[in-house]
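In the form predicted alone, a lone chain appears below as structure tokens.
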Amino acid sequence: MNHPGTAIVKLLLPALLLSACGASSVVISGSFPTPNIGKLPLSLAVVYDDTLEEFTYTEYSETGQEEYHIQSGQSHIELFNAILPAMFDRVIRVDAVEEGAGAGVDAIFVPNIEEFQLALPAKTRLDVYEVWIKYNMRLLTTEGDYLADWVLTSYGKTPTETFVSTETAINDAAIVALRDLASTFALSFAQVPEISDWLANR
């Protein structure tokens, strides 16, 4: 005759092994400073769009499962949060481009994430976590027509000796490829040849 427990043991296990099985989620968060540059004299429209907001991705193993679902859409709006006041006068959120042709400003700004990439260290053999981003970046008129469309990279690595856990070095790569963003789009936005000619002749 079983006891009791052996009973319970037995419909626990299934769902243990289930979990140990799952997909770790790693929610990616930081803090990100202000660049320290001088503010164009234009207003901004922003518009962070579903695919930006809801950003996440997949890793799989080798043997095609599922390991790692990394969210990192909030990140990167709060990014944004961070570094476009400190760039231009006035920055507004709003919902649709549409919203922005009466909102009274200058341009339209609408960021994305064109790829994600993940190299760790189990798969490269390298003492690193590495985090690629791949960002397309649009800038409308308040019509909604195009002044200048442009790709953007980041990169961040994490040493393996300064994480406590896999998930902990995703996130802590992620941050520094964002802040690598954060600089690169800073020092870059108005040396887009589009840009740097719509500045000429405003």
Second form
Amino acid sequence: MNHPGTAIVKLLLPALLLSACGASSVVISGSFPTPNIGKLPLSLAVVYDDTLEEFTYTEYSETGQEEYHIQSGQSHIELFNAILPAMFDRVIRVDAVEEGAGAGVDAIFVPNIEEFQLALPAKTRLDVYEVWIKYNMRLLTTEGDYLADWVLTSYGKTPTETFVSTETAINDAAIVALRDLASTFALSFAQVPEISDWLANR
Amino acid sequence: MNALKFRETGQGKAGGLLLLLALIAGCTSTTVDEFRQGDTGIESHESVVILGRRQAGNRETSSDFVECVGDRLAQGVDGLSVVPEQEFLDAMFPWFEPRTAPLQPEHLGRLMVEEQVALTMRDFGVRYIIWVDGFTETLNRVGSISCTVAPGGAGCFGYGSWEDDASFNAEIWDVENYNGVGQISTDATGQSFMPAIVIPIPLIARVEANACQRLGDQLKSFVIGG
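Switching forms now, from the form predicted alone to the form predicted together with the partner chain, please provide the structure.
Below is the entire complex, every chain and molecule, led by the chain shown above.
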């Protein structure tokens, strides 16, 4: 007669082995403060296209195995939803650039992630987790013509700590990078040369 | 009777050894240096905020240390009103983030031109901003401990030792006059031990805690100062 413990071990062992082989999934989540800045007298339509909304970065191990799937699309949308209303008089969300034309706005904003990089202490031999993100920001007229097209980068890091999992540390570093994006975007928006000229001519 | 005596003496020796190790482990050497550039003083309605510098690439000032120094400043009958770091950073967002924070006290004047920044600073009643920059590192790890698990039980045997070095510098900025009024630096070192006879006994030197305590006390007297 089989011992009941043996059955449990038989069930758990494959699950444990499988979990050791698969990649971990990290969904970036956190809260973002509202920028404490003056509003620009602009009404803006924002388009979060599918590439941003479903953005996932995969980190590979040194042997080429998938190690971490980092889903950060939704956290970026939450971030823009927190900062844009503090920066502009009126902000509406539209599904496509074409929808912006009839929305009675001054411009259409389309943010996108171009590149995502992750540095883990196991690979860099540093005592920090680092996240680096490169963005392409586009500001369009209601007709869909370019007003400005610029690149922003953001960086976040978090120190290694005892009893803190790699997943939590990656999330923390990504949240610092998102805060960095928000601060740079909020303070540099009106200084992008094309935007500065457009604002001056309005 | 003799056997009992031997046991008592043996226990006494072991206890004595542990006490000695605990005393050695408790020995942390801390030095504090103060450099004053201007007069200080604080009214009861004014507060201070302690912020960690996080510009360096491969390390950053721990928010736990910043919180510890803040708690130390707020303690006692002469305790100061301390604005929590995260609350201040969120309220001031995006002006005090690692990439946007002022690096020199003179830059504070430029920042205070922003109406929102000046209003928030006034709401908090911040008189002094204290920037803390530093870290604790572990050096000279020696020894090894091996643990064994067998059907009859488990146990560890061995010895480990390491040195912790905490080095922090605090810069005090006067928000009213937009200038730096002084700097206080603290350096603490201590040796930790971990003998293992069946169970590991950690005898940890409280290096960072001592650095926090000494820096906090010195900052408080500096700000109240004269």
